[in-house]
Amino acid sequence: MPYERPSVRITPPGPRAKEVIERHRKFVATTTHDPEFLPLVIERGEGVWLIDVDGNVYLDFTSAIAASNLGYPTHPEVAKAVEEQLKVLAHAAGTDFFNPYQVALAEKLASIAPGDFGKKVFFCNSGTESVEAAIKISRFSTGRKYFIAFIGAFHGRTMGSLSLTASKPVHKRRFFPTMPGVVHVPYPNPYRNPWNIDGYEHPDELVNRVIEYIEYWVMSHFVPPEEVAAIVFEPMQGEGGYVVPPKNFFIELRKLANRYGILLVDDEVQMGMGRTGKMFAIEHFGIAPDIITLAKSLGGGAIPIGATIFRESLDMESGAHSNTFGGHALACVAALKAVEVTEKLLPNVAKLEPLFRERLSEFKEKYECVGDVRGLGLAWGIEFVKDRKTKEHDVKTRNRVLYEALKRGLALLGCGKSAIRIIPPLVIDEERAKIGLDILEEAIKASI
């Protein structure tokens, strides 16, 4: 490690980070910054640690929302492999042409992806666009128009994806019409659901409720079975809040589905990639679906590419879709790569999820503005409450917090209406993690 612990010699926003947020406002699109909250300007980053424009070193507790999940700048293996492929081929048209680069990472993920079946991969460039090939695959395969989404799920925000997220109002304010056809369902939030069950003591009767609420008010009401395309979901909500729903959830969704021969779509771009302690989060809870999405840490913190496997008998007609970059030599080779040192993180992650499940957990116990704790692996989230008995959400507290880790040389992340996303790069150690986890200790107590 470069460093030993955080530095912040000046208190963020410095002075050259207050000039560059001057002249981002100037000339970049208006994005997802909160510059109030998260006035962080990086001009760097050394294995877990960003070094901002004044100087300041923090320790990243964000993997760049789960893309660069390998540390900075690049993992050491990632580099090299990119340096060498850059001397060779960086791109050639590889949805028009052939080469050998994504022939091989293809055949890697089909060998990893779970289900004991024939399997195929479409390349293209981020998360958003493997989610509209998986839209397309599933209604060219099907001939059927209609997807069940969840509330609280995101999927992107191109107008496909967009039509399948539901986490926050903004995200579709002033773009309807979406994609027509997706109807949206209660995800089975164990801590906040339309059924105020407590899914922790009562997980089956919180599943129960989730698959009648498809099965007989949207299936028996208003949208046929036997035109449903598909079922899309995070098998950990996200941008939702880092929720983890009850352990046989997805055996009873998966038994739904086939009794329709409705296609499962589980997109794995932000928890996919050894985030959870396993490749891919759906291996925690024993199915397999029909289609898996990636994208974010699979070009392993290099180079931008996403990737939708699935079932080889979903396959689509020659030319029904197709993008310019898929197929990337250059990223292909930095996503196998990639996959490969995550492969030997696995157990590296599973060391440090007890560490983290008991240290939060204190917290829930301490704070009574934390309301709930859940994660997997090194994804876990945090939610603040105003009142642990109404759990009415308090973003204030939320946002202060933010800034407070921040001023202490911590980089975070919100998520939901008032959690905060601990998501580590992989390559973190024990004791960086523990120094991370009282740096947070400290933000919640000030801002309390």
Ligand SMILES: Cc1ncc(COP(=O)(O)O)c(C=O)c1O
Contents of the next structure:
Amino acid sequence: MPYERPSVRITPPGPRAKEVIERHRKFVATTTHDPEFLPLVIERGEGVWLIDVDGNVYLDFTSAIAASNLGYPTHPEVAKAVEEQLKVLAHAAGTDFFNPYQVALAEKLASIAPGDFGKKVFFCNSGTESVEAAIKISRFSTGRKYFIAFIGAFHGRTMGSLSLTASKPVHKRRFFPTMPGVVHVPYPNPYRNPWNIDGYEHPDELVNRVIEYIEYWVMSHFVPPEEVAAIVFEPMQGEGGYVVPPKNFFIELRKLANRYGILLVDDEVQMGMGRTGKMFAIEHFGIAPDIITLAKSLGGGAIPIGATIFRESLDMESGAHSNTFGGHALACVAALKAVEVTEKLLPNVAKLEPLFRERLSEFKEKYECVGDVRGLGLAWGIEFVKDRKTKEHDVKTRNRVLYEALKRGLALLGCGKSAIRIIPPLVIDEERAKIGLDILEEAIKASI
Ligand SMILES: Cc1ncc(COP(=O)(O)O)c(C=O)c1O
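Alternate state requested, the form predicted together with the named molecule (shown: the form predicted alone):
All chains and molecules follow, beginning with the one already shown.
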């Protein structure tokens, strides 16, 4: 462990950080940075530590948005595999010529993905592309046009996946029309749902309401169920606020989908790859989806890669969908090693889960502004509210907590309207986890 504790000697943004931010603003196109609350300019990373351009050392509770699950700069086993593969083959048109590297990764993903049936894998470079492939596979294989997705969902920003996304208006403003035929329905959010059901106390009631909404209000009024290609969901909503649905929701959703021959598309781009303590978050919920999308941490934080795993019976005709870098040899080798390393880290995630659950639940007891705490494994959300009864979002406090934490050496990211996501690299140990949680508590105290 190269560092024991965070060390912030120059309040961020320091002089070098300010200079980079200024140049960035001049030359780098619109992204999602918020220099007011998160003026973090990262120069390098080591394990669970991020070092900024002014020499400050931060403990990372972001995993680079769940992409660097194996820590920084790259897990040594993944780095070694990449170095060796670089001497052999990086790219050789994996879509037009065959290579053993993509075959090995596809075999591995097919073997570990839930579902006792034959599977195939489509390779691409990002999350949004893996979702685009899922859309095309669903349409091609079923001949149906409609999709059902959930309010609060994030599935990407290209025009197909954007049509499924429904977490913030800024993603959609000025871009309409996107792909037609997508209908959004409420996600079974136990804390905040249209029926004001306390989904922690009454999970079955919440699940029934959502299923009834889809089947009665949507399907028996305006969307013919026999024309729905797929229902697309996140097993735990990510960008929408790290929301965990009731345990039996997906079992009921599976039954509904089966009644009408509808496919289930499980977007694991953010929650997959061990983040929740299982390789695929849907494994907590006891169903096998027809299609699974992966990206982010699939490449071990070293190489960008996306994948769409699907029932082999859904395959499209040759040439129907492709991309230049799909099946990139180097990316596939990195991903295969990343999957193997992640499998070894699952016990660490399971071991640390109670620490996060207990400590964050304590925050909820102690601080009025903490309205809800939810999560699985090392994927936790903490939502800030102005008033526990009205549940009015407290964006100001959330943003202040982000900055107060950063000043104290803890990197965090927001999500949802007024939540913070807590997603340390899966390689974190108990002591570092405790240090991070202590800083988070100090930041909350300093913000209220
Ligand atoms: C669940 C989910 N799906 C898809 C995406 C899009 O991934 P990418 O940014 O790699 O296109 C994201 C990104 O945050 C995501 O969280």
